[in-house]
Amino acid sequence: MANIFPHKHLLSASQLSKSDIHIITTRAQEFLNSGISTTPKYDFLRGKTVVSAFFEGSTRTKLSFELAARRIGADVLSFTASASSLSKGESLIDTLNTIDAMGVDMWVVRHSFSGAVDFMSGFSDCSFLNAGDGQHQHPTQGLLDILTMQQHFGDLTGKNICIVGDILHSRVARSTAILLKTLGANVGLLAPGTLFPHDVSNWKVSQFRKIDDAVEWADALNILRIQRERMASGLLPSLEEFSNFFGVKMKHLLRKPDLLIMHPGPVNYGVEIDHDVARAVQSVIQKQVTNGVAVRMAVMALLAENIERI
């Protein structure tokens, strides 16, 4: 099997075979290994530029891109929608044109709008990598969430993984199911009925309707935040009752000792997961947020190999 990475761009995980899912985690490994914390002491992006361009609010993946991409030898151009010309009235794709012709090289793209990230890449010649779009996808975030789950199990084929929570808004839902499906992994997800996708059928996945239940079922529990800048009225009747009837609580480990623990951040403590559960030795919240600068890394230093050759 060659290792090659085959993409100009990371758009969706659905882009992503079972090979490319296997060199971006392997080449993440390498750089754990290798040390992430250092100085930068990479330069496959040597003497290129990449434009970190959020049109939404980030912690997380905001500064995990910026800091893997300096890891690995770029120069960063921070973009901040608010204080640039689209505050004026300028077309997202007259912006776009404008930075491009400053000779940068890679996008780096948040965006609210579900498709928007791809729709970019049709006006450039840059690579660019999709850092969550709308309800749509968020790869990077799947692709840490996959290697935190094979630094703890090894192989996925056949382990019962249940993603919890908002997965009717939930870009990160989306594309941690897909290339949880990809490796073989089985895929459940917990939500109150007003909170799952209407095309949940098509997922081709396990549905809980009850904490225990998928808490029996699962090797691995991935909570997601309760979106509540982005809920509609009716959808849940108070974030209460949520916490009482699909939160995760200390009373589930005891009951499970070895479940695995995960969230991508930010949480809402006390909502979807109290906090000492997020604290407990079966947490790995914080691993994910060091594997997203590794991922990140990976993928970037592989795009860029790309760069000449597609």
The other form holds:
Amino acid sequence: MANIFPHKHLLSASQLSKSDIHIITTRAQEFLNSGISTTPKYDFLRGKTVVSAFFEGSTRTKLSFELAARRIGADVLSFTASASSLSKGESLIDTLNTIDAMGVDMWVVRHSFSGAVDFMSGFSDCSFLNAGDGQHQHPTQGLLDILTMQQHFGDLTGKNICIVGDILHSRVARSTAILLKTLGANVGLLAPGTLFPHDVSNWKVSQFRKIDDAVEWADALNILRIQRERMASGLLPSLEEFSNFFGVKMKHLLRKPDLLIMHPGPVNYGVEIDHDVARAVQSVIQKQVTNGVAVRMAVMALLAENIERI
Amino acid sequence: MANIFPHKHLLSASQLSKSDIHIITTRAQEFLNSGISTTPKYDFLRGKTVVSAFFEGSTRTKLSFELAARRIGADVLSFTASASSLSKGESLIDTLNTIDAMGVDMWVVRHSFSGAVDFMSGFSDCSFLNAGDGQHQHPTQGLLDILTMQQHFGDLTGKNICIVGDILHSRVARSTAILLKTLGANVGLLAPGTLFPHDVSNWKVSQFRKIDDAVEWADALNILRIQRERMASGLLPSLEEFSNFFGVKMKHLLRKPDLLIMHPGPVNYGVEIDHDVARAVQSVIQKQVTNGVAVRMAVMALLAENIERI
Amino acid sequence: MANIFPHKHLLSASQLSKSDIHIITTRAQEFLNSGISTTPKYDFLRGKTVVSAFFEGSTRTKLSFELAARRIGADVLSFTASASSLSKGESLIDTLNTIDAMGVDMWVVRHSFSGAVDFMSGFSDCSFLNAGDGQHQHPTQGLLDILTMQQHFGDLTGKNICIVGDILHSRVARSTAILLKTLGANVGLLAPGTLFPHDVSNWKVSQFRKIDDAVEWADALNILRIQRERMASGLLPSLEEFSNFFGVKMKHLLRKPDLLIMHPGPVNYGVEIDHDVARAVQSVIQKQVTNGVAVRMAVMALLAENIERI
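The structure above corresponds to the form predicted alone; please give the structure of the form predicted in complex with another copy of the chain next.
Below: every chain and molecule of the assembly, starting with the one above.
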């Protein structure tokens, strides 16, 4: 059957077919159309326990997942731990086994190690949802980006979407780029030479070194957050320099008024994006946040149907 | 219509008319009469999400608000952040916008900056409830004090209520004094000279320098908590000195057995109030805590009715 | 009537008769048989508020209690505080009184001071459940151990159960040993001389100094976690030495294949127990975790019935 979501876990954007993405964003849009702000709004996870396990700090993603889970009826067991206190694979699996033994159904996991969520899923009968693992993947962020672009452009085939900033360290870039290519969009990357991924030639994307070229090419800019700690590691000369050569400013919007502006937040104003740009009508940054809750509701509801089925 | 509560927010005691106060305390008393300890007890906020955002530490007030919210049916999104990590107005508003975009209805905010809650309410469509902002206001504390006094005295017109201690830094004093005056009570202040507010002449209150005079005048003493850090700033010579000249002791209750004793907690025994006084029959300190939950249920229920209406 | 549970609190394993233990483990087994992983599954605590107050850190016990409470319908007020900030008896009781005044029904308390929960129960009308107090008692851990052994052995009369490790500092050992003796089992203790309790002669148990003797004698080993800080205090020469003389290894299981292996977790692999032993078919460590949730549901449900009755 075409509209069955054939996955037990959501670990990476690369596991999703064009049809899978369509099922998720369609479901998310249905949630948005009937309003998402009521808790609980739906019963998809009624009686089920979702473990929200953030081994790496995050406020907004954690809130988004936990609200989403409760809005589809789940009981949320919120578990925060520093990766350092659980740095040995052994005890991560012990923690997993212990909580599993208490009777839970789904894990939402953020971890600073790439591959950690995939690893955990091999030691459990639960569904796993990757909420960001190291520099590897953050698939629901990619999906909310896709939903936001679909709301604006409709079909994304042939659209030119440029990801801007620290591509090298970004799981967001990796997730969004894969989904865009699955949907037939053209992906561009704009970054300083030091922040391109080392294997960028395998990405099969357009590479830009100048923001003016990227703006001219793109239908949408997906601007990443610059981590200030990159300064210390010598990958960027200074925030001012980055802002001068790669920051998105009002002059770019004036030159191209239909350019869509996206950012996963939180924003460093005056660094990767100017305040006026973030607040311009072309900016869909707040919409991305709302879509994040809807996409997470959709993914969890779809995975939950498979808890019974698989 | 007389008994409609005409407010979208509760930011300051000064916005409340005599009728508003009456509506709130009447509703709170109804909640108390039918018992408040069941969760959820009422549906006033069913399906609604209340953000409990404490940018300044507090255990008891946070618990009181969150219990109150759940007891009238709300889903509570508990959000704790240090003011320092959000010290720029810019990012406070970004946090607000982000959480708003997830679909929430009411904010309960404590912040160390006077005016912060008022400021936030200008950037959101939600209802805002001030849970303490700097040295400015803490209106639900004032309201629970009023309810407690009304339970004891009935009508407060003409009653003499003396607030004792560190008036200068107290948002509790500012909130309670305003409400008392709105209701026609006489307000007195007893404090060391260094802890009177600089604009005390505008307060139009009786000023006392000796506890014996205050005890003789007052029907009730509302005793504030002394913050030990005032010692370091040189505003108080020592805790012993403060206790000797301003502390409430059994001898005062023996002299005036019908004196009502109030304190917002937590108490520094032997400093602003002796242990025996806090536990005496004249003390309504525990009742204030119970009334706090009821008053917060009442205010949130009344504001929620206006979410639909306004 | 025989099957009424005649307690308002659960403070110590020593308060439980053979019949009481039977009522608890029977109820827990019924919960397990009908599945415990749904939240809420039962209404025993519907509308009731359980305060989960951990004055000493614990992740797994706290999660277990809170899940158990929610699965029988309670609203959980989760309260974490360092014992240091509440080290004076005075303010512990103030905290208790304040939260009680907000309208709560049951306290689940862990505290680093032996006797703290008993002390608190004297100042409140609520039910108290001891979740571990100092080196004194941790009765639900003892009960889950009993349930796990009953599932394996049936009647425990005459069974030989050996507790291994740091008996001196262990509230688990104290709770489990008492329950075992109440049920007519034979209790053994295996420990280095420095880690036997000073009053061990009063325990009326078999004492072992060599693991081979204990393995030969025992039907089950209940292995305690070694706290690494015991090294610094000079009570143990080294972890390697402890492991060599007291650690449970595969050779012991090979010699006695029907030996039941228990551990309250988290495990120090290679210290008190080898990894292969913890994962062997004889190990019921995960089952203990599941039984922990069921036993806590049972105890809270039984105490809740008495909230109405007493």
